[in-house]
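Encoded as structure tokens, the following chain is the form predicted on its own, with no partner shown.
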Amino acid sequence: MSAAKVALGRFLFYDTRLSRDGSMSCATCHRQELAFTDGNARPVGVTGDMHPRSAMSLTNVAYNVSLTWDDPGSRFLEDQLTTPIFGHDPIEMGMERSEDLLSRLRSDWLTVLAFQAAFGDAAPPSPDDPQTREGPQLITMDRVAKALAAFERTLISGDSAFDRYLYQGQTDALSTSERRGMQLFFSHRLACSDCHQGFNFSGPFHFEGSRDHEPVFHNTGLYNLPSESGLGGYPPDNPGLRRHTGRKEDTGRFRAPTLRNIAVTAPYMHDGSIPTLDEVLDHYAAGGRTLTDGSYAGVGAQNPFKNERVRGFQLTDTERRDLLAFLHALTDESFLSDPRFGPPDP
């Protein structure tokens, strides 16, 4: 990490040259004002391919033990971020060869200088020397990945009303309703914090000096479709953790996303299939979602692989308003508008 690497990573994060046709950047699907999500149920790539899962928030992504909805092996930003650039199933940014991307970057002298500043090469490159401008040592995919990861690790959110109340000693930062909602959130009756735990309201987290943690995934009873051995199935394009383990009991298991800034990241769930936070509460209050018609009809509460913590609960109208108020109190307005995280000046 260095200021120069972060600056380069921010520049690359908003750079459409990282996509096949120059129409997309990382920021296309990770918009700052939406806590680095995109407001869509599922992102669409440069060729029109729709991604099966929604764009996850990058809020406090530096602390995540795993980085995607269902892949336990996705642990490091430097490795994961090449998937949207070069992946083919689905096609997102659509680049086919790293050399094509690197050639674009090497052709711009200001970009060359930015890489030199970020990675501290011994001597400034010369525009008259093609070896320093085009050679493989200065601009590489390894350095592209490291710069992007450096910028993403600065996306720290910790100035919501909840933070000011709990960590900064501002006793009036939360309203009476928001404080009641906080008590409900952390109560045994609702058990929200059993899965959305820790300072990031997500799951296991790590930091420098912490012990290693294994990623955790949950089936929340969003679907309950016929499968090869009865019920418990999920849509074929989204089997969850089972996609990686092959184990039927891992069907429908996904990572709990952060709830920080949750009020601005609709629609919800791994496939964007629940439009509003109010409907998310309906899903959990019922102990799983019931779909009465269509190809995905089923009673999610009866999914045999559902997490036992998702047992359902009842809320009065006042309790529902309080809980929603608390979730809104997790919004960090400064994070959503901080110019350090926005597009760099032209």
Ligand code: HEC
Second form
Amino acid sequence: MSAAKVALGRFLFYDTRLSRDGSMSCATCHRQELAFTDGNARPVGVTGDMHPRSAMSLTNVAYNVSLTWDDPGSRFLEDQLTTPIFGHDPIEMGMERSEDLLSRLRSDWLTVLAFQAAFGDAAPPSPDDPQTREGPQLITMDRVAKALAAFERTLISGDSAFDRYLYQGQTDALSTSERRGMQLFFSHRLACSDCHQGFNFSGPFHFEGSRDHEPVFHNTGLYNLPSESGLGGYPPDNPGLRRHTGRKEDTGRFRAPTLRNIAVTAPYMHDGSIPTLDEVLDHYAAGGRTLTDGSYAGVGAQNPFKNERVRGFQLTDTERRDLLAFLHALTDESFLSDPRFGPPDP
Ligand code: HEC
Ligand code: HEC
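Now that the form predicted on its own has been shown, please provide the structure of the form predicted in complex with ligand HEC.
What follows is the entire complex, opening with the chain shown before.
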């Protein structure tokens, strides 16, 4: 990682030339002020395809052991990003061939300069000979990926009221209500922190020098549809981990996403099917969501594949307010407005 690579990655993250018709960049679905989500239940790609899953927050994404909602095999940012750019199922940015993207980038002098600064050999390019000594080798898909990933790894959030309270010793950073909510969050009764673990309130995480962790996925009882062998089904476009393993008991298992900046990333869950945090608490309090009508009607609490930690609980009105207040205290305003993460200067 170098400053020049990060600068190039930021430039590319906001660059609509990465989409077929120039209408979409990474930032279309990953907006900084929404902790790099898009505010929609499911995003729509350049050709009108609707993605089955919700755009994920990129908060502290560098630390995730696995990427995306349900894929245990997606481990590297450099590999993940080819899915939105070139993927067909669904079509997101809709590029057909990497050569099309690369020739767009190669034909622009400023882009050549930025690649030169990040990756180039010693000979600076000139407007008369913009390809440099490296020629087409200066701008490759591998380098596009490396730069984007370098930028993504800088998206670090650690300055919420909770962080100031816990890690910076500011005892008054959390109100009494937020502190009570924190206790509830970490309590055995609610068990939130059993799955939303560690500094990122997410699944297992890794860092330089840490040992290898296996990715973890849970079924929280969001659905319970009739399936080929009794109950336990999820909507057909989102079988969860089962999509990758083919195992029936992996139905409905998804990664526990980070809860940092959760107040700004509505709507919630892998398919954006819960509009508010208050309703997320209803889902957990009931030990799984009940849908009374529509094609997905069912009693999630009775899903046979549900994780046993989602067992339901009762909250008084004050407790509910406290827990919500705590979740709001995970918002890091500086992350949401830091100009280093915003669009590059024109
Ligand atoms: C059309 C909207 C859309 C665009 C454009 C888009 N993404 Fe995403 N992004 C998503 C969705 C949806 C997911 C969840 C995918 C899944 O679970 O299958 C996601 C997931 C991710 C993740 C995984 C995060 C995690 O915590 O596991 C990363 C990283 C990411 N996107 C980076 C990018 C980058 C880099 C670009 C630009 C090259 C990009 N995205 C463009 C919608 C989009
Ligand atoms: C068994 C593990 C588990 C427990 C216990 C658990 N969660 Fe979750 N949480 C998950 C998983 C997995 C998801 C994603 C599920 C999905 O989309 O189907 C999730 C999603 C969420 C989301 C939505 C995140 C987003 O970005 O859309 C919120 C908010 C949340 N949980 C809060 C809580 C709170 C508060 C508690 C305690 C009352 C809790 N969770 C307990 C595993 C768990």
